[in-house]
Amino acid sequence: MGGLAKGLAVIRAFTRDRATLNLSDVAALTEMPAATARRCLLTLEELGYVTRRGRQFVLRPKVLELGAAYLESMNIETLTKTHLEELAGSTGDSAALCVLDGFEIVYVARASIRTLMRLEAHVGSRFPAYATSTGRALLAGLAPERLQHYLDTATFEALTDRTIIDPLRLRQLIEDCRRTGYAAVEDELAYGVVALAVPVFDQYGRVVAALNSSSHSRRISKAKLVRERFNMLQKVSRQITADLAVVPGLSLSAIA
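Kindly present the structure of this chain alone in the form predicted alone.
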């Protein structure tokens, strides 16, 4: 168990401001002997949680599996049920809360008024992050090194003839999301699906989830979706963050 504690301490040493660390950095931050820190890093590398670039180490997306497991275990669907149902009721469509797990987004809570004929998601559904509004909102919250790793290693496949798969264009869209506070897609994940997403932050300003509202592209255009629902989504996002932050042990910041 001591080894487990040390391994977790090494993972926690990486933050947004310390996304890349060398062995000496890790040893100093965790107050471990260099030899111990090295063994932890090599083990984490073997398990797929850390990768190295020369003498520098960075976290790999697999680390997000730990957070996703925690978020699912704390029954986030129940905690956000009212907010999502109210949002779905106001729009007449569906609303969902998603987290990033490796190269995919995972639905952890959902409410729906209208069924999308071509694509129906449910809690536990997974979709490629690059082709979804929630995925781009979550990717926009990554540190630059982690975003670059995603763009370098993810597989981009055209799911429709409108799916954007060029890494440079995707980076631009993710940067736009970081600047504007939202991401929107239309007919990229599946024909007929249009969706708008905003990030959900913890009390430290870190992106820990994404909230979306989706509809059918024949019913509403992407531009109109953004115009009519952006402020609504931002309000619900703030409410979810506030509610989770006051529940002991259930703050979303625990998975950041």
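Between two forms, the rigid core is defined as the largest C-alpha subset superposing within 1.5 Å. Keep in mind that this is a model prediction, so the values were computed, not measured. Positions refer to the first chain, counted from 1. What changes on going to the form predicted together with the DNA:
After superposition on the rigid core, the Cα of T20 moves by 2 Å or more between the two forms. After superposition on the rigid core, the Cα of V236 moves by less than 2 Å between the two forms. L29: CA moves 2 Å or more between the two forms after rigid-core fitting.
For comparison with the form predicted alone, would you give the structure of this protein in the form predicted together with the DNA?
What follows is just the one chain, with no partners and no other molecules.
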């Protein structure tokens, strides 16, 4: 069903720097012929997912229903309300729940108090797993062959001059995480971002998500973050595990 694939690719062509796109833009970005892109856009327009202003197309809020289908089927609102908001409130910082998708982590829930953080992340945001606290916690939960595959095939790019990109070093850090139960990063994803993550297990003991608390390094050091928040995070992680036994969507979705 090529049309479906192409239509989805059209939706994903819109980004912050490309809020409006004309037909040729869409065709170029999705690497499809103009006639096909046109058909996709016209169908999406008819269905209410995009609207047209002259020759520019722009996404409509109905697109959010697609993401919302995931959020609802994973019971994310309850997890956010019950656990993440409390964590954000207790720490005065951002709390997030992430899952692994391919080589990246995806934010599935987030609660935040005003922070000085420069990192823009919302539900659906994706970041490289190796450079994030949640990514390392998730990688630590992979089976050995899966982790090896990740280390063999991922592209490691330094995002800051502090980013660890050596596979051997990363393997060590991931192993440390497995042993200690947490992963902490500072200035690796972006300057000033400091974060502590713990794995979230499902009722069968598999790592299906990772929970983190992130802040600005001007506000708290990595060492202090670990000292003061590790227990808190573990406690919330266990609560989420209990919730996953009741509504197991995340557990089912995560394994691929």
